[in-house]
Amino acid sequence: MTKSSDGVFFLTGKDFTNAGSASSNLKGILDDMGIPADIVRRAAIAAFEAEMNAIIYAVAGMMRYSITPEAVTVTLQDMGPGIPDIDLAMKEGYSTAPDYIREMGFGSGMGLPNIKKNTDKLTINSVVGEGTTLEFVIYLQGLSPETSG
């Protein structure tokens, strides 16, 4: 891959009709750019989990992506309740999802752990009552800034 790409997707809370559209579009863009399939899979999983968290919990959100020859970077900012305890939220199986979300097949407490498992770098900043900003990076060809020098 020799070119870069940037884009933005807007998300609406509780819009389950369009849930997964942003991550699906990102997957298509990565495929079209010739990104290796294993990187596309990891990015699509992480983006879907982040997107669903915003749709489930927030009023609205925005997913931005940047694709360079070095990395895929995705930032999701939402206007939601915030995460009171990020360490607890990172534990597999921990969920604050209401019953109606669980009945739809979501809210198993695997969202943030799946993002972490599928990315090379994950940063979460959250303010209770304001929202959350999550950024993840997947380095291409297994290179990170520490190993590519």
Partner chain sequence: MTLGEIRGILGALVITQRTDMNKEIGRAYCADLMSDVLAFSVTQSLLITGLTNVQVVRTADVADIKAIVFVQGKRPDIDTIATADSKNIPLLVTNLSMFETCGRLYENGLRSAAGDTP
Contents of the next structure:
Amino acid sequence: MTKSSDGVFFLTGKDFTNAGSASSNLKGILDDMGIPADIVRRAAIAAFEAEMNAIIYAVAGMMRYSITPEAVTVTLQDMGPGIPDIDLAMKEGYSTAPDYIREMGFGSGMGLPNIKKNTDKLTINSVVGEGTTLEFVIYLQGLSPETSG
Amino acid sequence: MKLSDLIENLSLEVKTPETDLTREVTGGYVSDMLSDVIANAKAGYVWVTFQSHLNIVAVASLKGICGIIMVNNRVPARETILKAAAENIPIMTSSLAAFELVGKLYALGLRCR
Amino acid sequence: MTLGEIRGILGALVITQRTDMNKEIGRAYCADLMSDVLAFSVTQSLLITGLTNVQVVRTADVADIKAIVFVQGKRPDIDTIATADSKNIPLLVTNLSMFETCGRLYENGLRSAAGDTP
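Switching from the form predicted on its own: structure of the form predicted in complex with the partner chain?
To see the whole picture, the full complex is given below, headed by that same chain.
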């Protein structure tokens, strides 16, 4: 792979019609760049969970992505309530989602654990009342410097 | 078929040993949506779900569900177990995914009409 | 098992366009919680669900799920069907409950996408 790419998607809180479409588009971009399917899937799943979190909890947010021959990096910055206890939020099954979110198939407390599971590096910075910035990195292992030229 | 038969046949782990495990199971329901269970599950059914939220106990109690089986090794929260014990709703867990567990329940003769 | 056989077993209706009924389906997974679907590596399988919103199709897309069966006669809206068409994800609708759907497919030899332990 010789190319690099970056860009940004804007997310609107509670816009459930478009929720997930940024991640779906990101998946398309990764596919088009010829990134291995397994890495595309991990990136898409992690991005999707992060995107859903922003849509569910925040007023607005943006998803930036940067794809290089070495890694896929996705940063989700939202204007939301913030996460008071990140360790607790990382626990499988822990959720603060209201019932209507559960009825939509989300808020089962698997989102952050899913992101962690699918990524090589995850950092979360959150300020209660201001918002959360979540960044993950997935390394494109198997792509040697020679082939990435 | 009694709940205890299912527990034995499918190696379910009982999380609420103090509840009544001798109830007759009349059918099965699988869903993670509380509203769906409220609308469609029938009394005496065993409910298969990945949902572990406390509210499952109230829904099960409301509908006369004979027991809840949590799949994929889902661990019920402590409050959920306490409430289930208090309301006499058996909670069991299985390492199987819902599809597989339901397949086995179906093979044992349970239906959902 | 092919998608066509699955349609037959479930008496299901295919609601997407240009659906390849010879598509092979080896595994199945049933859930209403999309994070659950994403957590248990259910790649290349059939998703059985009672939810019909567009996120189900997007979840299927990101998780590389082969096809979706909606149970209890629930039909997604036209935009959701269009999204599935654009992602080439076949959608089927059956009047059976999720329990019956899983039971009958299992009886006919389809097995679970997620193993004993995730």
